[in-house]
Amino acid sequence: MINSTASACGKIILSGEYAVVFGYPGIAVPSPLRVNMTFEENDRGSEIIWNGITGNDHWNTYIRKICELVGAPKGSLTIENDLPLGKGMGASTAMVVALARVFGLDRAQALAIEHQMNPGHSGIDFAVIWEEKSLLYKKGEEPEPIHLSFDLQNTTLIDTGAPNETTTELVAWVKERKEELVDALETIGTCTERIIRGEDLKRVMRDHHRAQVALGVVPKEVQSLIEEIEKKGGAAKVIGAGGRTGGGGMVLTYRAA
């Protein structure tokens, strides 16, 4: 009989949303927050229960459908969840990781089913929740871990709302307009040289938001939200893949100490 705890991290992007698609190459960090399960086989069925940010059905059928492909037995799952769902810090994959860390996957193995679930990701998301490291990423290439020379103590997360498109929508919308975006692309990959350089992070978000509002993944209300904090000296942005209409999920502000 099967009884297994396992937990996996969420992400946070610091830069790189969409251009990591296009092989430009994007800094993530592991969240502080994160999602734990245990399973517990019985003949009872499959039993879902959620504590702390419970998912709706259609998190449950996503939940479901993993627990398909890792070939779970009949039992009772318990998901303690600190991560915010459908906002951008990677919820859906760190419920694939964990899930295949309960069942004792590999990597390659867990990397299989997030192609499933999550077709057309860039695999930044994976690379960062399944090494638990702060990272740079390029694709196809083998994830660096990196040193950042700021403290992430001095930034702060502001939930915007959930977005009223998935992300595999918003990177269709996306690639079909590759040609007009390049520059705001290129400006976004060109971000993450900068952190890797050490320039001043504010500096560098901003610049960022800005390519992010170019891509047009950062809603108007979103938009006037960064707009005030950046007049009060701070920087934000959208660290996920944001949305078209609804909200622009989680916004990481950042201060200089």
Contents of the next structure:
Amino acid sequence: MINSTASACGKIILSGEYAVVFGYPGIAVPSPLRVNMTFEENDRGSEIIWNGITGNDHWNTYIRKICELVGAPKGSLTIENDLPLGKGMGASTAMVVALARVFGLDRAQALAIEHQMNPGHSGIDFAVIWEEKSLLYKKGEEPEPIHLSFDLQNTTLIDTGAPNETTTELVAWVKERKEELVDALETIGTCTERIIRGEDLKRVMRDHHRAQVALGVVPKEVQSLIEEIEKKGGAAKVIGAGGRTGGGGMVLTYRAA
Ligand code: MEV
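Now that the form predicted alone has been shown, please provide the structure of the form predicted together with (R)-mevalonate.
Following is the full complex, with the preceding chain placed first.
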């Protein structure tokens, strides 16, 4: 009888959204917020018990599909979750990784499930969540652990609400318009290089945000919020896929020390 517990972190992308899908470099850090899962094999069916931030039917269906792919027997799954859901912090990948760990899958097996659950993904979320280290990520290359020269204590996350679109839909929409978006994608890739060179994060974040706006994945209200933050001398950007309508997910704000 399986009785097993495992957990996974979420992620914060500092630079690289969408650009990483096309082979430009990106930087992601693990989030202190996590999801913990405990599976207890029994014959009560396949119940899912949420504590903390609770998933809706969509999330229950998503979790059941992963359970199917990992070959989970009947049992109770308890999910203790601190990760905002569908808001750019990698919760969908964290669910894959946590469940893969509960059932003893290795990295390659977990990645195969990620491919099925989140088609079109670049691999950045999976890499940082699996490694739990700050990474420089480039598709098709071994992710490189990196040391960041600035203090993330100077950052805050603001919840702007969940977008109406899924990341898979948004990535497909950006891919369709790739030719017209080349400049913005290139700017985002360059932002990653500027962070690595040690350039002031505030300046880089402002340019990164403008490129995300050019991609069409920062809803109007979120643009206004970030404009206010910039007027007060800060910088901010959407982390993760953002959205076309609804909220833009979590926004990372930075105040220079
Ligand atoms: C999502 O966290 C980041 C995106 O670049 C998609 C991906 O890299 O898979 C928008």
